[in-house]
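Next up: a single chain in structure tokens, the form predicted alone.
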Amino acid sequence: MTDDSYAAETEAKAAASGAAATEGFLQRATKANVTVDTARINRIATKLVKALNDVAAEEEVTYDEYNIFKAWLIKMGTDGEWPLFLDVWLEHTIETVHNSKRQGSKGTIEGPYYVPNAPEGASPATIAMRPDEPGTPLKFHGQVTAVGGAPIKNAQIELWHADDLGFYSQFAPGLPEWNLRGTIIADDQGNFEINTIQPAPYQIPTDGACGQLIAAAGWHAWRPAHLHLKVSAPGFHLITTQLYFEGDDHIADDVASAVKPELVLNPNKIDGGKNAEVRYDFVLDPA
């Protein structure tokens, strides 16, 4: 990787990545066919507004504090960071509720940096990357089966993740459009093999409204290194998940509260320690 591309990548700004995340979310949301239950919206919205008012009363929030909060909400919108805020601090609860009755593999949050329709290839496959992609090469393989153990023919595995510097393609400058993003089709026994690189831990953007909140509250902004995945097949529930790496400094205190013990990998070193290999199998619930 050249010094110029490194410099461009590290100049990623919260507002630019936030705008991209917001635009991507809005495009997908407009295509969703969701029936609005007025009574349910009324119930949820009423509880949400009450919770805010309860906090204001219990903490005796002053007008100065209220105005700071109001300005922060405005900044959150202008920075385009609502997808990031909600995915970091709320989505883990939504995901837990959504998957509470599933018997298959554990899910976790999608996060704000998913992009659909990544280039497709049959397993074994090498994910799109630069010729000089930095990081430890990782062979990631496994099998997709149904609850009960039957292999799922031609299951689809969408994989995306940050690079060795902690940045995502399409959300940081200087990266090829589909860098470290791909859709891999398993074989007729559900087996897959993907060659990629091991991602790095990273901080969520701190120069925008989310970073402002983190600094004011004295929190940290780190996420442990992880692979993002969506695994699907006709007739089965899609599973959205992330896989983490044993020994990461932020496994126990992920800012997004998304780590689950079942999702932690322990790769083996191969090729004299230069590369890594790990197996992880996915189990899908019937739709």
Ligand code: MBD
The other form holds:
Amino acid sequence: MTDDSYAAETEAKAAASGAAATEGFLQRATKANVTVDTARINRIATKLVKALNDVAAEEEVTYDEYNIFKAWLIKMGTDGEWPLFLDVWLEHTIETVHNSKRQGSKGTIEGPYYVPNAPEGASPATIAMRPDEPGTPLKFHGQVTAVGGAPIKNAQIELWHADDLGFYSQFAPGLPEWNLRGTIIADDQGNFEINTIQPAPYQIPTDGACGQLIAAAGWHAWRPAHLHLKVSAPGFHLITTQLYFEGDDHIADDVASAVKPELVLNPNKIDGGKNAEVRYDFVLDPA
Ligand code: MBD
Ligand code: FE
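Show the same protein again, this time as the form predicted together with the named molecule rather than the form predicted alone.
Let us now look at the entire complex, which starts with that chain.
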């Protein structure tokens, strides 16, 4: 890759990635056409409002603090960072509830950077990448089976991840549209092999409202390096998950609280240490 594209990529701005995440989310949410009944909203909204008021009373929140909070919430909207904020600090609980009764492979949060309909290819496949994509090449392979062990023919694996600098295509400038995003179809025994590169640890944008909160609270912005996946097949529950890498500095303190021990990979070095290889099998619950 050229120095120019590196420069463009690192000029990623919170507001630009936030706007893209907000727009993509709203498009999909509008299509989904889901309604929630009044009794349920009444209960949950009442509890939420009470929780906010309880904190304000317990902490004796001042007008100065209230106004800082108000300005920050407004900035969250103008930066388009509501998807980021919610996915980092709330989605892990929603996911835990959602998957609490599943027996198959662990799920974790989707995060704000999924894009549906990435280019499809049959296994073995190489994900879309630049000719000189930086990073350690990774051969990621395994099998998709049902709970009980039956292979799932032609299971679909959607994979998306950041590049070696921690940037996602369609959310940072200068990257090809589908870079490091793909839909892979497993073979008739559910076996898959995907060639990609190992992503880098990821820092959530520091120059927007979420970054402001992190700096003001003395937190850190890091997520461990991760692969995002959606694994599905007709008649089975779709799993949304992520896989991490053993030894990563942020396995134990992911800002998004999305790491689970079952999701940590330990790739083998191959080809004299130039490349890496790892197997991971997915087990799907019946729908
Ligand atoms: C990410 O890449 C991500 O996966 C999450 C959950 C939040 C922000 C950026
Ligand atoms: Fe991510």
